[in-house]
Every structure is written in structure tokens, then in C-alpha cells.
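Listed next as C-alpha cells is one chain, alone, in the form predicted on its own.
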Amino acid sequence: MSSVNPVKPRNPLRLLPLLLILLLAACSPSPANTAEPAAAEHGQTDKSLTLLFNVQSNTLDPHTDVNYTAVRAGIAETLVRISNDLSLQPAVAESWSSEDGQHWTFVIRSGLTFQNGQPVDAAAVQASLERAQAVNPSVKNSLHIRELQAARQELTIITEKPYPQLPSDLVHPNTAIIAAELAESAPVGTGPFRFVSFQSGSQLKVERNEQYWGGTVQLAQASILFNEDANARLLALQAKSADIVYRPPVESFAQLQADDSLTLESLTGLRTHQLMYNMNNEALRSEQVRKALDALIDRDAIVGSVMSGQATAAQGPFLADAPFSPEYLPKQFSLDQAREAFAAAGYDVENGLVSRQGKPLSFCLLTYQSRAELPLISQLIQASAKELGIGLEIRQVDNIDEYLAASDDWDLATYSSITAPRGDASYFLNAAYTSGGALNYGNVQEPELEAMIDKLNGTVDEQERNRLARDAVSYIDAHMLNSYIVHPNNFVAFSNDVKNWVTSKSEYYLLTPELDVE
């Protein structure tokens, strides 16, 4: 794994244009509506600071937001919590153990309370537990509990079964620990900052714990702004209307190095985007149309052209050197290859043209604009389908998680998620790859796949553990059952002026105690 790379600045920034500062402005947050004063003018004790995000959040509640606005923003923690280096580190819990890996104790931290002042002992942490797994499916059918049982700051978790990674799986923000009876609107958790106001898709203001268990908190107030237009976000970093953005666009990198007000932070991350396979098409229940398909991205180009070489190409979900990354089967961008695939599925191929009973093929491919890059390669891959007479039709969507939770009219979709967040196959497996599976919008049913899983969550010796998920990656990566395109780097420009800040792996830590502003 790379570690965090500043990028310094190197030329004089050449001044945009006016008129396309006007213009983008208006797409951006209006600091005097929305922005706290620059953190220079205030003093130590009153320091704020906004931070600009790329993917809008429609709630709070840290037991159903896909986007962990509540954990992202320190309002929220979780029993167990993930460090850069993917070691598991104590959080609300201060300690675990369990000797069979199906009885577990977890002290939960003496003298701790929420940001209203109630005391956090296992039984309210047992009540939050207990609403995350009622309100959330997936929370439920990952952490596979059978019994929870509280006495003063002591919680024990009994599973169905052995489940040796479920601390790992409690790191998860879905899991924060909250008043259970708040949680909605304003939720109310032990984190360093204290929910102040929400405005759905707009913006969040926080502002300091004064109690808070980890030690001082350097600002007093914090926003986060949501904005899912890439230009709108540089701009606003360029009118200093914000401290911090996440994701800029990649091609502004250029720019932003020479800005020397600025730095700019790119690492490997744990991401990967992908394409997903709708196996309700009859089509794409075959392995050779899903292999040709495969065969029409370039991966070699997205990472240089779309991604500016800010991404590694991805062989499979994982990145090549984890523990539980097999040796991937080589993947290749060719049309010729993609034409023979088709061929060996029973379609006609004439004059390098893809046809079945004399019919064009056709598929509706969704894409959508929070990580910019994924419309330009459902374009990429739109144009290699074209050389083989193939019609792709992109529809973007706002919220990729919600439509594809509640739709059925698409055959392929990009895709981005965070498939090692927790230093563990396990995790991305059984969400993806099993039937009712989180993230198994493709409605993948493969019981042999199911069974190595299966298998693989009763498994306690870590290295009997890798290869398992070796396994069962190995039977993804032969069937081909999604694409894996590319691994992006975690990207992120700031001023000058921000301390401290940290460029999280896992994208679960945005505002910490330590964050500071000159």
C-alpha cells in the first residue's frame, strides 16, 4: 500500500478567467449563506472550518445513511474503529475478547456519555445495537447476532454461529453508537463534534464536544457542504469558500500543484469502481457475454485519461497485493477478444458486427455524477460496444444506491464502493455475493460461491481465513460474475492553512479532534 503523497506545489497558478469564475460560482455554496468565516480571523478558542464533499447526504440517521454523514462528521463513533495502517483500534469499546468466536465481551468505555450528557453503558449501547439491526436489513444480516446481553459496561454478543470477524464488522459506520431514542433528525452520539443543524443535500454544521472522551477538540465549529458538481467543488477551493475539498476534479491536478496556497494529498485507496452485471437479464446470465463485456474496457486508458494516473488498474475487487487477493486471470481490452466471447455464447458475428436472429444487441447501462469519472467510462465502454454494433444506453441517476435497490429496468451499472474498508475479505463477500447481500443489486445466485463464503465466516486462523476468501475471489474473478475496472486514488485538496488534517483509507474519518486551522 502507498502512503500519503503531498503534492507541492511547483508553477505559478495562471488566474481562470472571469467570466468562468462568475459562471462556476453559481453552481458553487455561497459563502455568506453557507460558510463560517475564514478560520484566520478568529481566535484559538473559536476556530471553524468547512469542508467540501462529492456526494450529497439526505440524512443523518447513522443506522440507514448510505453515506455515513453522522460517523464522516465525528458526531457518531462506533464500538471499534480502523486506522489507515488497517489495524483495529478501540473507539466506544475499550476492549474485546471472545474464545470461541461466537461469545463475545466487549467492555464499553468507563466514564463515557453521550453529547447530551446520558452515560453510555452497555445496555444503551445494546439499545442502539438493537435499532441499527430493526431499521437496517443489511446491519442485521451482516453481523448475524442471536443474543445480546448487558450488565453495567460490560456487552455481550452472542452469534448465530462463530463469526470471528464481527469486531471488524463493527467498525462499520451503519453500527454508531447513538442515544437510540434521537436518532433521526439530530442523532446524539460520543464523538467530538455535536450535531447543530442539517439541511438535506445542502449542508451540516457541527460544533465542539466540550466533554468529548478523546482529548480536546481544536475547532469550535465545523460545516460540511455537499456538492456533487466536480467544477463547482474546485472553484470553491480557489474562492476560498472552503478549507477543505474531497475530490476535486482529477484534471485540475495540474492547477492545483501550482496553486502554492494549496496542498494536495492523493493515496492508494481501498475503493474500486466496478461494473455490475444485472443477472435478471438472460443475456448477462451467461459467463461469455459477461466476459466479452469485460473485454470492451480499457482499463489501461481510464487509468490514464479519465483518471490522470490518479488510479491502478483493477484486476479484481481487491488490490493485488492484499493477503486475500488471489492471482487474478489476466484482463485484457480487445475487441477481437470480445467478438469471440459473443461467438462461443451462440451470437451471430459478421463482418465484426455482434447481432442475435439478425438483431443489434442493447443494453441500458446506469451511471451517476457524484464520482465524475464513472459517466466518462460508461462513455468509454458506450464507444468499444459501438466498433461491435452494440447499443449501450447511459442513464444517470442521483442516488445509485437507492435506484438500484428499488429498480429493475437496467442491465449494467458502474459502480463504486469500498470493498476492503476493514482490513478483511469478508465484509465486500457477503455483502456482494450473497443472496439478500447488501450490496448484491445484481441479484448474483451462485450457492457454490454462497457455500466458500459460508465457509469462510466460521473460520477463525486468520491465514485459513485469506485463503478461503483466495478461494472464492478466484471463483468471482473465473465467472466473471462483475467487472472490476479500477482501484482510484483517495484524493483530496486543502490550504495551506488547515493542520492536521488526515487522508483516511477507509473515507469513514473526515472532521477529528486533532483537525485544526491557523
Contents of the next structure:
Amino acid sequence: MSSVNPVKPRNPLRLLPLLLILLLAACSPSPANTAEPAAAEHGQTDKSLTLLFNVQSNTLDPHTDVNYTAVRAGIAETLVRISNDLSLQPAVAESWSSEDGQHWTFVIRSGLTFQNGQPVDAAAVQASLERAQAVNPSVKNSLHIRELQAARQELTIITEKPYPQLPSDLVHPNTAIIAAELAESAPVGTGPFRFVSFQSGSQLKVERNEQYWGGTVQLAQASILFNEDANARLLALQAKSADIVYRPPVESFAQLQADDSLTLESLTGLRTHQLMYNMNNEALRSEQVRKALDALIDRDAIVGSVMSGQATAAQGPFLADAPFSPEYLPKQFSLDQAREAFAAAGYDVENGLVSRQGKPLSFCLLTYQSRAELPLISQLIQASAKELGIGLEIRQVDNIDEYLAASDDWDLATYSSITAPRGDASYFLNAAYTSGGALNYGNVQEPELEAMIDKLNGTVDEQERNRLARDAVSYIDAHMLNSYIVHPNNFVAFSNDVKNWVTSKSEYYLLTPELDVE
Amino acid sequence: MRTAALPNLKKRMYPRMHQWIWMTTLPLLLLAAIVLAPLLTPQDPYLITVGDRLLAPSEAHLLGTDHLGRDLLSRIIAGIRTTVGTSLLILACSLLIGVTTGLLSGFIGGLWDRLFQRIIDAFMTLPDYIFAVILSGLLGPGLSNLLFAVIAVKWVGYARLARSVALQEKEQDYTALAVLAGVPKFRIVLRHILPHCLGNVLVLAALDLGKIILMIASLSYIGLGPQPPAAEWGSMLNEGQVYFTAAPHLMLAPGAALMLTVLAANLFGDKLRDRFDVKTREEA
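Next up, can you give the form predicted together with its partner chain of this protein, since the form predicted on its own came first?
Entire complex below, previous chain first.
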């Protein structure tokens, strides 16, 4: 008997695997985040990440770029690195030593190669350091190198005089070690990422350096975009077009904290916002006038309002708990104190208004937009000065470093710098208070202070160095050579998909080999 | 037909009254606001109160406060003087320079006129906004430089119009008769030619007012206008941009003020054109 199988209705569950596959395909992340089988075979994944940075970079040359982009992007590395606890770590140099603080031996990591395959030996490091000194006078001035000698993997550096902070000065990104060719347009370093493309002031693309000495690099590609508009950075993060955003607008803190998909990190940085005085202006050469202007700065109001609490009021160039910070003189916002100081400087003070020979005082105050709080701080100082009948003309410039270096038509300038990025005071003291120093835009010339800094430069013992640094900073504080306003926090917002992000206190390192994205 | 004709008849009976009300009310309001701005502001527009920054609109601050705790409404009112007042000043200066040079060039003619034409051509090689940006950029930020830059690009249009009227009118019999009668040239220009071009020039000027206000605001927005703490609508938009997500009222208020003023200026210009432009009046 033949049996006829009845036609069974098709089981709809049979389609379930197909549906699941389709569903998974639809839910997969963007192609950039997808692991490619080929890369996965090698234990590496094809992940990419976009970081939005707040200051634009116009060059990639690690030796001249004031934005340190090549080092921040992990293309180039320095001989020595600094960790977040401010201790020095080996990088291109495996170890270093000196007996007298003048003759230094740096052992270059063996087997290390540049990203183009060229070996990194002491001669290559010497060539790179020589180039850095040739193209950047401030590197030359700060390193005080008399002679470099290369022998295989050992580089001997002889300084002009005992210079104990040499290793910490070699942390500076402008001393990064790069292969000689194409340094300006496409630097070749030893870092975890290789250069891919760069659009000046706009974006930098890098890719994984497969041969990185420090282990597997998690990301296959990364982009650093530059955008000075804090709001645009915030919107990019919210629109998921950026994974990590440096310095979102401080007003958006509550909004960012409420967003479960984001993480917000804020930690006290090593940066100091300051007010520079141009000593070429006769009025500002008077210590009393500078003290009077300092009394017009309402630091508490700036921290509480302009910085939304994400800062610490600064009494001096370095954080108060640094070993090289002295007991700073108390600074108080007081219009009366300012009037008294002006009177002591020989100005007429009538009805609360300050003048000289019947003419009111006026100054030109420079500021810039890439640190959005600086124009606001300028306006606060301007409003206080107005109470004393002093006119402050605020002028906003695009590139403050270029402007200060090229022009002398300013009296006061708001500025921001990392004052002790390498756990040592001497870099900043040398840069800001010695003749020809890279940050001495106000032309401060104080022979007594320079002698102190000179002595500090030649001292090896750490305790003694800290004591000398404290003396120098006390001198700066007592003579009010600059006004230090606030130490802003470093804050970064990033997507929860980002793994192993570490907010660098020194702000020198952004893209690291460990940085990953899910 | 009759019902349709009636309103037209009514319109024809009172056109002048309507138009004059339009024409006088708006400029008077703007002028009053410019003159009385310091009296109209509820609070000091420059008083910084950092504890009150970025407050939302409330009874104490009808439009809220800005990033330095200044009352936004007061700054908007103070901004009328800077933005609209500056625009009117630019308009007046451009008219004076443009009409004077245009009339004289057209009436005198000859070599002077040809030379003048080349100058005008040089000024018109670039769109006026781009030219103003370049000039302001070269001169540097500041209100006086902004004034100079915008006047430098705006006088040309009036000069061309005035010259064309002068060329037309000097061929007329009455001009020839005046010349024959020995009337001085300057007097002929002033008494016989100027009145003919005034209507057209005023229409152009009224239509230009909105554009000038926008030009001033946009130049200020990109940082080429008055410097802080001046209350200027364009620079207020720029300052508010940073806080757009946290405090959108910082951009909305000056934006709305700008939009309403330009709209009012354009409506006024249209009415003036309807009044003076024979062609559009006939079409209407």
C-alpha cells in the first residue's frame, strides 16, 4: 500500500536561523568597528576610534609643534615618558644613568625599529635630538647639551654643566625621536601608531604599528579631529561621531553625567591659567601696579562660575601641594587693596578712580578662544578694572603663541600652560623667567631670579633642588611677575564603548596601545 | 464687480495716510529706542553678576541672564543702539558720500566721470559682504573699523544710482535753461537734480537698511565688530553659541531681535518703494 505523504505545512521556525543572521547583521556596529577575520587571526582586531581634541594643530613636526600632536597621537615617542603619578618611565631609552649630573648615558632599547623598518640606534637618536635643537631654539635652550656621542645602543649626552633634570626634560614632546626624513609632513617614529594622513588644523589619521615594541596595539585605526568649538565637540559626542571628546563645555557637565552611555572624567591637571604682564610697558614694570592688577582678579568667582567648580584657585604657577611650591602669599580680590597699591605706585586715586596726571589708565588685554574660559576671565577682570576707572581693551587673537612671539602691542595677556608636566619646576622657570625663554613673552628680566634658576639648574640633590625652586617661586610670587589665576581640571567625556582610556595628567598621551573600543 | 471695486476705491482714497503711518512709525520707534536705550534697560547691561550666570527667563530677568550673569533683556535693548544705531549711521554716511559723488560725477561728466566710473568698477569687483570682511580683517576688529569697512562697500550703490539720474536729468530742457540762465552748477544739482534722485535713493536706502543690519551683525558674529563687553547682537550670538545646548536663550533672544528688526526694516523699505516707485505703484 502506497502511502501518500500529505503535504505538511512549512514550519515557520525553519526560517528562524536566517532571521537571526539577518538580525545580527543589522545590529552589527559600523564597518570601522567590525573585526576582520584576517586581523583576528593574528590576535588583532580592526577597530577604530575617533577622538575630538580642543586645540588645532597646524603642523605634525614633533620638534616644532606646540600642540605635540605627533606624540599625543602615539606616532612618536620620547626617550623618557612620564606616568600619571609623575614618575619617569623608560620609552625609547631603556635606562639612563649619570654619576655627576653632567655626563649621561642613555641605553637605547635594543631591537627597536622606526615604523619604516629602520633600526633605532644611538646614532639615529642623536640625529633626531640634533634636529630638534636645530629647528627649535627653545629645545636647545632648555637641554643645555654640549656634546652627543653615539656608540651602538648607547648615547652619551654631555651637558654644559651638571644638569640633573635632563631625563625629565627629555620627556618633553618636542624632543621626540623620529627618523630624519619627512619629519614635517609625515613623521616616522617608534610609537604604537603610524602616520596615515594629516589635514592641517582639521584631522589626523593613524593606523596600528604592527611592529610596536610595547606589545599589541588594540586599535587598527584612529582619527584625531581638531575642533575649537566646545559645543560642536559635545554635539559630535552625542551624535556618536566621536568616541572621546576632550574638554566638552563645562556647562554640559550635568547633562553628560545624566547620560548612561557616556563616562565623564575630571581630574586636577598640571595646567595653570595665568595673566602675563608685558614688562616693556613702563607702568607694568612697577611691582605695585602688578599687585594692584592682581587684586582685581576674583579667583573664587572664576572657579565657582566660569569654571563651574572644575578648577582650583591658583596662588602660584604650581599646585600648592607640589614639593617645589612655597608658602604662597595670600591673594585676595579687593578693589580697595588695588586702589592702595595704585596709590603706592604713585597714581592719583580720587573718588575710587585711578588716574595719572588727570588721565585714566588703559591697557590692552589679549585673550583667545581655544580655551573658552579665558575670554570670560578677561571680561571679569575688565569689569573689576572699570570700577577703578581703568580701561581694559580686550583683543581676541587666533593663535596666542604666534601673536605673543611676533607682537609687542599688548600689555596684559591671558595664557595657559602646563607648568610642571614632568614633576620638575625647572622647565617652567627656565622657559618663563629667563632671558630668551620660550614662554618669556612678557620679557621678564630679573637678574636675581635668573641667578636662582641658574643655581637650580646646576644642583643634583632633589631636596636641594626643591628648596631652590621654592625660593625662585617665592621671588616670583613676592614680585608678582605673573598673576596665576586657576588650575583647571582635565576633563574628558567618552563613550562607554571606549576601554582603557587614561586621562593623562601631563596631557602628553592620548592614543595608547591599550586604548580599545568595543 | 462693485464689491471688488469698493476696497480699491477706499485704498485709493487713503493711500498716503496708510503709507505715511508705516513710513514714520518704524523709523521713529527705532530712533526712540536708540536715543532712549539707556532709560529703557531694566538693569545695567554691563553689570557682571557671576553668581547669576546662565539663568533661565524669570520675573527678575525676563529673558534670563548671559554667561557672565548680565541681564539679557537689558543687553538686547542696549544692542539696539550698537547694531541699529551703527547701521543708521553707516546708511547716512553712505548716502551722503554716494549721492554727492554720484550727482557731481554725472553732472560734470568728462574725464572726472570716467575716472569715477573706474573707481566704482573697482569697488564692485567683489560682492559687498566679502569686500567688507576683507576690509575689516585688514583693519582689525573694532567698531570704527567696522563702520569704515561697511561704508566703503555701501556708498557705491547710491553713487551709481545718483549718477544715472544726474545723466538723465542734465539732458532735460529745464537743466539747459537753468545753465543758460547762469544758475551756478552746484545750485542746479542741489535744486533741480537732487530732488529727482532722492525718491529712488531713499527707496534703495530703506531696502538696504536690513542688509546693513545683517552685515554688521554677521561681521560682529565672526569677531570683527565691537569687542567685549559691548552689547551687539552679532557678538551676543557668537558668545551664546558656546552655551547653545545648556542655555539656548542666549542665542534665541538676539537672533529674534535681529530677525524682527530686519523684517521691520524690509517692510518699511517695501512700503517706501510702493510710495515712490511709480512702476510698482501702477502695478498695484
